[in-house]
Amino acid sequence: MTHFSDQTHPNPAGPVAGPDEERPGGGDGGGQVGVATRTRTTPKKPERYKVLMLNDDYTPMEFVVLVLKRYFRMDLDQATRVMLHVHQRGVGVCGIFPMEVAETKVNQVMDFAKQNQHPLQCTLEKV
């Protein structure tokens, strides 16, 4: 019986494998390693709203305040500010936020006035 290290070997890198043997240098025959990549698509930032408030003569102050506070989570200072603007600028912006997060807050301001018996009106529009 002749063991293979008695033999000399045709091949000076060594012995060549065989079909179901790995090879030297990482199994591909080229000494390259493949990378499996997948490709990720960027998702899409979701639309932005502006959530505007309209000035009207028989919402009291007090009440605008109040909302802007509640809903749009204003410390008393910043909620004034904004009241004014709507008051003397006729509309007023309360917040930036996506689709559903601006449909649900203005619903909440119309129905909340609404409760109140106030004309106050609230919309949103696309940045």
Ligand code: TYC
Contents of the next structure:
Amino acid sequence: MTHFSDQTHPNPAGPVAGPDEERPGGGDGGGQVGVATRTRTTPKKPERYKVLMLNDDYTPMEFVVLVLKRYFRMDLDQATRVMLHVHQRGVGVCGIFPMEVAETKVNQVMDFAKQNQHPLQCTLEKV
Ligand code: TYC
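Could the form predicted together with the ligand be given as well, to go with the form predicted on its own?
Following is the full complex, with the preceding chain placed first.
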């Protein structure tokens, strides 16, 4: 997985020195561009989030299995096991993802459940 959003990520090729940095006052019109040149001593890993599925009394089991297959790429066996775990224990982990992916999956699941008028709830928890 590649993450481009964090400009302070370490650069394997060393500190970045673009054309504007090599020539002081260079670039078109001398405008400063916001390129981060600081290198981290402790590389920051992208934060990961668990996507949790919550039990309820009304959502059909088959619907939960469908959700797990569709949005979490589980096969029928895996999806059935996770669904039964949630049904019996109240909560279960659908997967662990970078924050943006986890948020997207929660939104997709909640939208899909609403469209089908099921009260299924899905949430995030920082790892
Ligand atoms: N408890 C639901 C039922 O008996 C099934 C269910 C399982 C619902 C998992 C939500 O996340 C869930 N129909």
